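First, one chain by itself in structure tokens, the form predicted on its own.
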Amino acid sequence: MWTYVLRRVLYNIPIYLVIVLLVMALLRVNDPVTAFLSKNATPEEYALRKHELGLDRPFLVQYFDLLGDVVTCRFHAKSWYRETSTVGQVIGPAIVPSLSITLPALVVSTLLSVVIGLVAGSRRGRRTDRSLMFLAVVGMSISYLVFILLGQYFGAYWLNEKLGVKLFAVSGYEGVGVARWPTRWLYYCLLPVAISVVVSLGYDTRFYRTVIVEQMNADYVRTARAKGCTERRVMLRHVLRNAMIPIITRVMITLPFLIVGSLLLEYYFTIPGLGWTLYTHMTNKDFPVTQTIVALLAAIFILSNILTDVLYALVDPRVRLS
């Protein structure tokens, strides 16, 4: 097992190095120094600003500095947008707000989607199946932004202004101590999490329902029923267990995109998470923060692929890592 993991890590190191190299090169296609100077800047001002941004150093030196920061997790480079802060001071505070939304949304949406997929798959072609799939298609057809705007208006503004019920915040985020964390999380994060779950249900339910239907047509299901197994045992012990590989695949593929995927939620709810941080600093041409976040996302994506293969072997003894 560990030999396989080490081999996969070594195999992906060149891929990761190329990804980071391309990201840094593409960010520098247009000279970033000119964005921080006036139109009538003198050559001396240009040279001074280029030195302040650290762009006068050789490209490979900048490249290996970034790799060193990622490996050591010591992001000491200066932010161009927030000049008094380092990259670590910009990214660090954004991690908790992002995880406060993305992780609960992922767990809840996965559990609900699998359960709904089991129910729909076990009643394939019946009224229950058709109704659930109709709702799933409707959910997929509505824009993410529409769900956010409706949720903000009816879930927060309308309750606050019309009914006087201050249940959810229209926008904002407040980091507080552990003692007040549950209350603050419910007030600031529950509504964005609920919106994210509703948006994900349509796509995930259709996928899991397809997986369940494929497994129910397998020979082992007919054998289990012929032996007298109850329908509940067939679904939970046989169908769901054999459907774990595609379920794990979908969940693990989703992980790296959670940060970017929460951008709309963080933007409209004014939550200072990683998605909002990436958007803000990218639009302000803050290359140190942008390239660091992208490099971290690439590392998470590669590690999630490796972890996916390891989980395959844990949930399915037929899989052998060799």
Given for the second form:
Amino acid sequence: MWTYVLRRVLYNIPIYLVIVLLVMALLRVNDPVTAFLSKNATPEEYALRKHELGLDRPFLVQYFDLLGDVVTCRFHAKSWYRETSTVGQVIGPAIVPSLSITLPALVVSTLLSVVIGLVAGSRRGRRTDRSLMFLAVVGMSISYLVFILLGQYFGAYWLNEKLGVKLFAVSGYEGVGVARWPTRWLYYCLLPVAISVVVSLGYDTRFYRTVIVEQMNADYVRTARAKGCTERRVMLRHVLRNAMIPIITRVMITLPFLIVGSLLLEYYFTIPGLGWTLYTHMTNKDFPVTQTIVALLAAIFILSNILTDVLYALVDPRVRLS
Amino acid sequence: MRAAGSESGGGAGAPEQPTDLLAARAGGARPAGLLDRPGVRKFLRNRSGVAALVLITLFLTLAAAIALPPHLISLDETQERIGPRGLPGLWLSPKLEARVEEAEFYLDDIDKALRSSDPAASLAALRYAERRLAPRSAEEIAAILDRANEAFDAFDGALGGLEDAQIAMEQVHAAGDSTAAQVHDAGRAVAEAEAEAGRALEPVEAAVRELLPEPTGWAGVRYGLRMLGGTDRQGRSISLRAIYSIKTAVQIGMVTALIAVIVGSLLGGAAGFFGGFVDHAVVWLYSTLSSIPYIIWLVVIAFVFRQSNWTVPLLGKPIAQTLAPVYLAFAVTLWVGTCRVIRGEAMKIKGLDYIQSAVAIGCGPARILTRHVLPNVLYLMFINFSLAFVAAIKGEVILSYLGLGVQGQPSWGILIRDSKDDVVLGVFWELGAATLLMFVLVYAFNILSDALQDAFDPKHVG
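Could I have the structure of this protein in the form predicted together with its partner chain, to go alongside the form predicted on its own above?
Complete assembly follows, chain above in first position.
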């Protein structure tokens, strides 16, 4: 077992090294200092700035600097956009807002779509199934932006102005004060969460339905029916249990994306999560923050990949041998 | 005895009865015609799939007609002001505010033209799409304009009455102790004042129609098409912009889906077929690329290349003014899906008997790849093309919305971005037009992918 874990870790290290290299090279396609300074900066200003930011050092030194930051989780480089704070101080507070949107959204959308998938799968080809899948494809075909715009219009503006129900904020986010957290969360985050659920429902429902239908063709379903199980018992006891593996896989795959949150949702509702932070700092040419967030995301993604692999190996001994 | 294959090669559905297997083989029995394949037949039986294919062909034709000279819709037409800003589409009855704005817009411009240093020239230049200034002398136009302005002053009086009624209604609402009858009366007063103002506006509109008559015949059809979706906040035709965006979307979808499928199939096929080092390298490459979320890649790449001052080799334009950043962003991210699928399929096919036999009779790798592997993964390429197309269209909308995508030509993302602030004001037709067209195209592609999978993928669960 441990050799397997070690092998997965060793396999993923070069991937990470290259991804950081790629990101750094990509962000240096345009000179970040030129982009940051205005066009009529003198060469002296330019050189001074470049030296201050440490960009005149050899590429490899910068590379290992960033790697060291990620490994030790200490980001003390200065942010260029918010000049008084370090990169760590920019990124740190952004994690909770991101999670407070994406985590509930993931839980709700997974539960809902597994249930819908079960219903549709067990009535495969019948009217319920067909209309549910029709709705899923329709949902998949509408742009994320439209869901956001309409959600905000009806959920926040229309309710507030036309019906006088001040249920949701139009946009914004408030820091976490423990006592008032639940109501604040409802006010600021429930609408983005609901939109996010609606968006992912289309994709998830179709995926889970396929999983369920595949399981329903298996021999054990026929056996269970033959021995006289009720249809409900077949679905919940046999099919759902066997479908758990792909379900868990899909959830595990989405876990790293929770951290970055939904860039679009955060951008639109001005929720200061990681996606929003990345976007605002990137468009304001804040080079260190952009570089660090992307490198950090890749690290989280790879760690969770390793974790998934190990979990598989724990569940299914055959994996270890391959 | 005849060689069946040589005859039935081109004919669709021609009855094929190889009386002698050997003879058939000697005649170089080609695979049956395209329409005879069981997968194709199954696909053609799927009515919604065929309908989706027809719809997509329609969109592609439209895109080609816009892109190729004689352009169906030119880029200039989409940027041209055709009327007042925020005018609702033809199918919506305009509210009073929109009607006032429309009348003011036309009257102001004629007024300006009359007062300019060369009235004749500027009157001749007045053109709002097909709605040209009526062929009258400058004096006649000035006379009609005076009449219209007088009528407008009268309308202003009616507007004052409407405002008074509205204020009265607000007071009734604000006062806590007003009875239901009072509220009802105030509401009726407002409605009456509004109708009165509407009536007062009619002579103004009549004068506008006299000055700028609505075209009839073919020009009228064109004019109707322009005004169909109303105008955006800069007075440009929404319907033209939304239709022109089909070309933008198809352009991006085609280029990126082609890149994704070609690169993905080549790398995936090589990885699966040759195995060993090649396989390791390809798997490693795509695991590297997919360890950063898709949207982050898109945003970062599009941003970086939009900033850069490189010039695109063949076009000689700066990269920021072309679609190259968008293509690059999708090219990096979209091939991975195709590559994974093709790699898996190639690995499976490699072990099958017929490949072993082909190797045994001395086929080279090139022949095996093109004659035996390729036909068996072709359906996967089509499905993935369709999936990549959808991903590219949806991604383009998001990028354009964030200001990192298309520039200099309309696209659905830009339309949605423009309409963002108007939705709150109840002006939703720009959002509606972009959403509707995009929905139809993406929905058709989704249905097509499903139909292709149903027909060709034996593992697919319908």
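Rigid core here is just the name for the largest C-alpha set that superposes within 1.5 Å across the two forms. Since we're looking at a predicted model, the values are computed, not measured. Positions refer to the first chain, counted from 1.
- Core-based superposition between the two forms puts the Cα shift at residue 309 at 2.5 Å.
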